[in-house]
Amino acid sequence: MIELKNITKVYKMGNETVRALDDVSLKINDGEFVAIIGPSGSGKSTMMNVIGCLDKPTSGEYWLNGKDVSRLRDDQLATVRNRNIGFVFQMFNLLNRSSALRNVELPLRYGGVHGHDLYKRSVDALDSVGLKDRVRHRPVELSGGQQQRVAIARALVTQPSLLLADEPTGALDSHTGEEILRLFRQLHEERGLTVVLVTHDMNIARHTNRIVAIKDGRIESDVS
């Protein structure tokens, strides 16, 4: 599903050149549950941005579902993201004035889905994360764990082939974080969903089936 070929990402910061990724090659098969782990500044977030088609590599190739997406235009990348990738972030990124249902509907609206199909798919997504009885609640009326479940439902509603999670338990207490990680495991096992989880915490990474450690922009180890 995912193949990075000799990916390098260079940023210019004033007079300094930073190689956030340095000749990285990585394959992730369809249906894997993988953690990308590393300390702050290791390049793991840059790797996630490349895998998620949020950023383009400076050099190298990125193949997603058999297609080289590394040279696509920004509007083409936006289409790839909407159709193929679901994102879950540390801080939930929900619209505070909108209900859980409205938050989940957003990716479908961007994709041109309307009417009953929009409603049904959004409710089904919330039901899949255990929140069918909270569709009318706004984020302020939900716990942190419930807000993250809404964010996961939003990521799932387009039926993506890839789910990317960036420090998804970082804003949660340990007990709630464990619940969210079990939900990722459930989604992976029941749907065969490919899940890539980015973290700095080995205890979180151990919930996955494969751990890719990155340091100074290079892959340091890859253990299944």
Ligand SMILES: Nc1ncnc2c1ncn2[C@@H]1O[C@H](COP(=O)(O)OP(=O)(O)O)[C@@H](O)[C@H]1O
Second form
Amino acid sequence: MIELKNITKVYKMGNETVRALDDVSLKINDGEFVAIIGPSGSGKSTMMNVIGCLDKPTSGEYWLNGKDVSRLRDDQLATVRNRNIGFVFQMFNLLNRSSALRNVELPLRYGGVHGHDLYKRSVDALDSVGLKDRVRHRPVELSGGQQQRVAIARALVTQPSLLLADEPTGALDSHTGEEILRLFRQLHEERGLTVVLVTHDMNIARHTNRIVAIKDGRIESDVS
Amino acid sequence: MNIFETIRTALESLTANKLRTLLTMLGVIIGVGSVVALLSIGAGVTANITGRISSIGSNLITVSPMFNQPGARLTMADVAALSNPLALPEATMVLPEVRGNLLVAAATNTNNESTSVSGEEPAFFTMRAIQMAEGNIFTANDVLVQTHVAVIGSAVATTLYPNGENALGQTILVGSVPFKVIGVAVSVGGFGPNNTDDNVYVPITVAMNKLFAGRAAGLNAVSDIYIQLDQANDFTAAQNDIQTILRQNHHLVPGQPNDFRVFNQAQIASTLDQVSQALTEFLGAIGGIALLVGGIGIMNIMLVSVTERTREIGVRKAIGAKRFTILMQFLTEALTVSGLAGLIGLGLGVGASDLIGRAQSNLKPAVQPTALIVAFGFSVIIGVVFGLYPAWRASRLEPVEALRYE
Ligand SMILES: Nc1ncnc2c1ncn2[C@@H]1O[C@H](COP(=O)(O)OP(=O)(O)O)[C@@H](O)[C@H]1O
Ligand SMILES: [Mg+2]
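The form predicted in complex with this ligand, contrasted with the form predicted on its own above:
Following is the full complex, with the preceding chain placed first.
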């Protein structure tokens, strides 16, 4: 379960301060499929980064699975990310020199998994996104949609409870984007995964069960 | 992440940019290679010097005029005074020598070279253990009646008679004075002044009167006096006696400095040893500087690499890499570069030593195992030292900032 309590995130740029998140409180239960929607610069990515433990809020508390993670040290946050959270980015963010398999293996390696277990779980993850026959391919040898699937496999491989996707279809054509969205829904339904999807596009947000709209760092509406 | 995986990742990113990696390694390769090669050469030179000195014998004292006093000279009168067994009982042999550089030419062909010519007593050959490959040394009678005969070193023989003619019995011109070659000395190798192979030996009386007459100017001046002692362990006493005799002979009053130098082979050995040690240290330092420059090159490229791969670092952190993991990843990369370069450098250094040894038979580079270990160890240390800062920078990157980096 995700619980943001009065989260504020302030960026200082010289003399100016930007309140990217302004006293935001939000609760997302396990197994929800949520979209965070808002215009560019509204604070969506900042919110996702806080939820994903990539960034610490300036003030407020963040409870993840019943634990206050807003004051954890960097390495502890790395462990939380590794075990509990999977990330999918707009630009895929795969390691271009490594094969699909090695990309997917990486979070497990960071988590201390090795040997046959490492291999099997990674291949299974690739299988679950329909890329069993692309294990040895490097990102440049895959289409955009396939690359995003590899990224999703990498996000899933540690079996996290939470999947965070920041504009996951932003770099894909609409047809491929639809496929990726269907994959998210499938993962959500089959595995009971909590999926938080960040987008500026209402057509994409409609695929989810709950839409949280933000503007200027504040929650404007929250519709299930 | 286990170590093999870390190394594999390092190799992956290093091979992604092969030319750059190679150029980065070049500094360390040159550094390690030159340290190894230069130290081998230094050791070869030292061994050569030491070997030659021990072959001369350690119970030998040499007296020479003080080099920085223009009027200083030694004469046959000094030789006579030192030869007095009552004055210098420790001496078993006292030999004068006249020495200089002259043009030596074959009479039957056009070959010639400027080389070291010395006038000696026959006993000189015994004292210096110079063996004849062909013919004989000159005799006391030759010295007495001033026969124009010469013993030549093997290198002189091949220079004058390159086509394999027998040098023995030939007439050579030493500074335009004709001499008959009666002996060719066994080659001893080595290099430098006064080397047997490059020397022409003639009876001392002939040298004084015909070859270096102008220099002696009727004073019976000699270039050096060799004194052999009956034991190797009374140098200091003997040296003091020699000084007393010569100061008396030269009418030096107390307080006036010596116009001659007395030194023994042990001193020469230790001086040369110091020189060659200093040389070795100097050469090592040059290689060390090259290594250091190589290290800075590694740091430079690693910093560029960290900047270029900011996004990659962000991704790795996002999916759970800890600071230490990132630190180790980049440190391993720096270490792989420097270690690999170190190994290549070792190979090149050993290869270069071998090549020099083949090309230059006098110089026998001796590859030093300690030099190998030190040079390689140094290159690894360089990798750690200069890799640490870039790796630390990488490990400190904030994941969000790193992911935003274009
Ligand atoms: N690192 C940063 N430094 C300064 N300002 C930032 C930084 N990150 C985000 N911002 C600002 O915070 C606001 C929200 O940014 P962001 O969360 O990226 O918006 P969105 O993802 O909705 O487009 C924007 O005004 C942006 O300029
Ligand atoms: Mg954004």
